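Only one chain comes next, encoded as structure tokens, the form predicted on its own.
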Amino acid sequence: MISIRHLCITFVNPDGSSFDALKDVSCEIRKGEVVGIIGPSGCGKSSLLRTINLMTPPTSGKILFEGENITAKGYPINRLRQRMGMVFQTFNLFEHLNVLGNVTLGPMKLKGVSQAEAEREAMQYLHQVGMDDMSTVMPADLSGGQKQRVAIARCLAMHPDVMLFDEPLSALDPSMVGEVQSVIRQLAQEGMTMLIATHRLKFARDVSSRVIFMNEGRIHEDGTPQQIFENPTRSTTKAFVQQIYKLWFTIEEDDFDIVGMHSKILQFCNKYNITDVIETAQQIINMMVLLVLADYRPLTVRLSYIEQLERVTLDFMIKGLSTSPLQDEGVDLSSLAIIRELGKKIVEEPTKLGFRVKVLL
């Protein structure tokens, strides 16, 4: 369906220096595929999508869309964009039009569809994304998740053959991510061909039929979600997909700033969309730090999140200790019992520097 051949993009800076955003990228996208594009920031994910849509012209190479060279001089870009919709992370809705007006504008202006027909189809697509009851609402009165769903309906109203999603979840509050994910999953089940650039690895794994890992402007690995996430062939891919996010605290004295600590935990959980563990993590930290391990200073506390495994853990580490502090005679057993109920599992293990108590949330 889409054939990308030796695609390169070079940006020239004002000072005369240059930057290669894409370096000899080649791949084939087949009809009905859902291709998740992952990789670190600046790896070329967005540049690739913008070039496929000809928002950024390539420096060299070419793109064939159903046999037509869309990078050829004089190719009608408007015709391409009627068949290839793009959803941006910043929504790009027309603020002066209500929800219905945003969805009907394209079909009426670009395809010559009558207003009545455009509105009839728009309501169908708004219903599909769960926004039909807000057709008269202005964009300023919508949440981020609602705006993104309208943006998806606007693309669908053009009857595209392909949809490109450029980080469709990154601008959303954690509470709104699920509603947009469900719409994209529904489109995948219906057989829509999609390319999705995303930094959310679990989402890419769940929704994609194929995953491309990009790094430094190149495709480093291309395969099924199972292959990329469970058995990658390249070390760069393995390091990226097994990425672990961590938040550290070192408690030296009893009068530490526990309020500030909880504030940072809240920010961390919001950032990585694990808000469901906030209350549990804070309760366990309070009891471990203030009661169970109150006699151990310095005490290092680490909150870890492995996105691929959806695993959240709390580690309490004591340097120079050779046995578990939970086995001490004076341990607060009532607090420890509550912690065991709150957590999924407690692991007590020695480390090279001391001893660690790990609580799985």
Contents of the next structure:
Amino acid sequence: MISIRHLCITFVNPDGSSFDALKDVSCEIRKGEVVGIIGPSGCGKSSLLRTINLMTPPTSGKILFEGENITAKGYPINRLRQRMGMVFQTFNLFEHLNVLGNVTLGPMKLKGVSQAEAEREAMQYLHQVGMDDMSTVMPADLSGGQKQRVAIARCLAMHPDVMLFDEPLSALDPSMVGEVQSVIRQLAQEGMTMLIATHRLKFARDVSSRVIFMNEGRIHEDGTPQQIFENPTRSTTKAFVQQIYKLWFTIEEDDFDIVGMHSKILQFCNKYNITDVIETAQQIINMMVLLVLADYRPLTVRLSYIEQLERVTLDFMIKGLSTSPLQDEGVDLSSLAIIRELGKKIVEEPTKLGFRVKVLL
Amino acid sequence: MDTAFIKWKSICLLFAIVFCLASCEKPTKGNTEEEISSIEDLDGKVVGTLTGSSFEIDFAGRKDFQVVRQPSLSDLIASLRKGRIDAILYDEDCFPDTVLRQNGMKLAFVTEEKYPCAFACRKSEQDLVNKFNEFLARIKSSGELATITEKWRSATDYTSITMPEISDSLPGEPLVVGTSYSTAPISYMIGDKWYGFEIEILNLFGEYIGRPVHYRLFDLSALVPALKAGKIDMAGGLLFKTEERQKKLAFTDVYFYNRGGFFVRDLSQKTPGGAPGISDIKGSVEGNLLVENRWIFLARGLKVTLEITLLSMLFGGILGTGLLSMRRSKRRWAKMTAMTYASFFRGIPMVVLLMILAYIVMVGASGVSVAVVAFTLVFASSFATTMDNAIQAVGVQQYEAGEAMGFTRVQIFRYITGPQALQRALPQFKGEAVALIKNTSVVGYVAIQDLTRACDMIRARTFEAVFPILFITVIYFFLSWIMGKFLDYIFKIAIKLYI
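The form predicted on its own done, now the form predicted together with the partner chain:
Expanding to the full complex; the earlier chain stays at the top.
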């Protein structure tokens, strides 16, 4: 359906320096595929998507859409774009129109559909994304998740052949990710051809039929989600998909700056979008450091997050210890009970240097 | 409903306060003031004179009293009455007794020196000067000049004085004379017709050379530029024939010798104090509006003000739309041109622009068209800037959404960014339209009789400082208010049609 051949994009900065966003990218997108595009920030995910509907014109290379060379000079770009829906990270709803107006504007003004017909159809799509009861609300009064669902309905109303999702979940509050994810998932099941650029690995893995891993403007690996996430062939892919984000603290003395530590935890969780565990993590750390393991110094605390598995763990490590500190006689049992309640699981294991208590959140 | 009522009430209250404060106009200095009867008495005092008058130059260097300048005679009188100045230095014969009495003024003494008055022409028009001198010599020898001079000097009732009729159907090109006087007995208007000492002489001269004479009113300081630019053929209004002026202009022979008079507050005459009664306001209305149908000045002035405002808005809107599309264009030169245009017209004072257009660029054009061009240029610039900012405020995101859906640039403006820009621009746009109305009040500078100039003319006749000003304040206020409502309505319709 879409053939991308030797595509290059070079941005020239005003100061004369240049940056290659895409370097010789080639791939085939077939009808009905749901392609997840993953990779670190600045790898060219968004550039690739924006080049497909020519929002960013390529510097060199070709794109064929159903056999037609859309990068040829004089190709009717606007006709092409009507067949490709795009969903943006920042929703980009038309602020002066209500929900229904946003969905009907395209069909009425671009396809000449009558208002009654456009509205009837728009209500169907709004129903599909669960927004039919808010058709008269203005965009300013919607939540992020609701806005994104309206944006998706707006695309669907144009009957696109392909939908391009440019980081559709990144600007959303964690509590609203679910509603948008399920709408996209439902579309995938209905057989819509989609390209989704996302940094949410778990989402990419669940929703895609094919995953492309990009790095530094190139496609590094292209395969099924199982291949990419479980048996990546290239080391860069492996490092990215199994990436673990870590935060370390070593507590030497009792006058340790515990407030400073909590603010660092807060920053870390905000950065990786795991705000839902902040409170639990802070509570467990407080009880562990100040009560349960109060006698063990120096104590090393590690907060780690594996994105792909969406797993957050807390490790408490004590050097030169061979038995579990939780098995001590004087241990604070009531606190330990609360910790067991808060965490999903507690693992006690000896390591090369000492002993580790692992709490899964 | 409620808020509208409160708004109205507060507006009415505001005007009432302004009226009361302003109407309690009376001399602020008491009777302890010393009598001024000679130049020595002026030691340490403040003397007011008209901007650009020759007295100013003669007396500016004096150490014993300070000279201040004001643009109009009515302002000078108001200043004298309020005690801001102690004397007015003005042409000896130019205050009618009734005016002196009304305003509690008297002539204290006159200057030693007699100043020669003559008409001025461009240096290139020596023929005209020669013809006038010929004519002047003739009426001097026949005693006609002396009769005319005596008639106007001794007159007391200027509204019923008669002047020889001259026929308007004289064959020649009209002779356009500019004057800075709209004060009896030199030159003044009743309705459409000009009367006065100079007018009578000039009308006779017109008959002599077979050309009809037209009169135009200028500020004294704008008279010479107008003459040089060819807007007028002759300048009058008791112009002093000084050596310095003769270097630049050709002067006719002297038709009149004038002394400077020092006018002071008449202390023997007590002006009644206290709050003004209804009869005072009634008198003001009658004197300023009804006598000699003076309201016609205001009505015509209002028409001119509206004409300039509305035409400038219309043409400015059209030109501004062009500028806007240049600013939004991807071509560098178009963008740069539009930006340069905006910064140029932002940086130039309205009065200066008007004078440049009137005296340099559009010399032959009528006053109103000069003003319309000037305000169109400025309004277009602010219109384009306002709209451009409003479109930018809509943001690039919605633009991209439209682009990705397959809308063209024009369609995006038409359906997405345009309507929102209009909504955002409305408050600022209203402000600019109101500013436009108010700014038109400076067009008097280039001899256009707009509302403000009409008010000046009435003040020059009645010497009443306050009432005409308050009256046009109210008119301007309502104009602005109606303009605001009108734009609200237009925008509402525009946005409705648009979406």
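Residue numbers count along the first chain shown, from 1. Because the structure is a prediction, the values reported are computed rather than measured. Heads up, when I say rigid core I mean the largest set of C-alphas that superpose within 1.5 Å between the two forms.
S60 lies in the same rigid part as G130 when the motion between the two forms is split into two rigid parts. Hinge angle between the two forms, smaller rigid part versus larger, from C-alpha superposition: 16 degrees.
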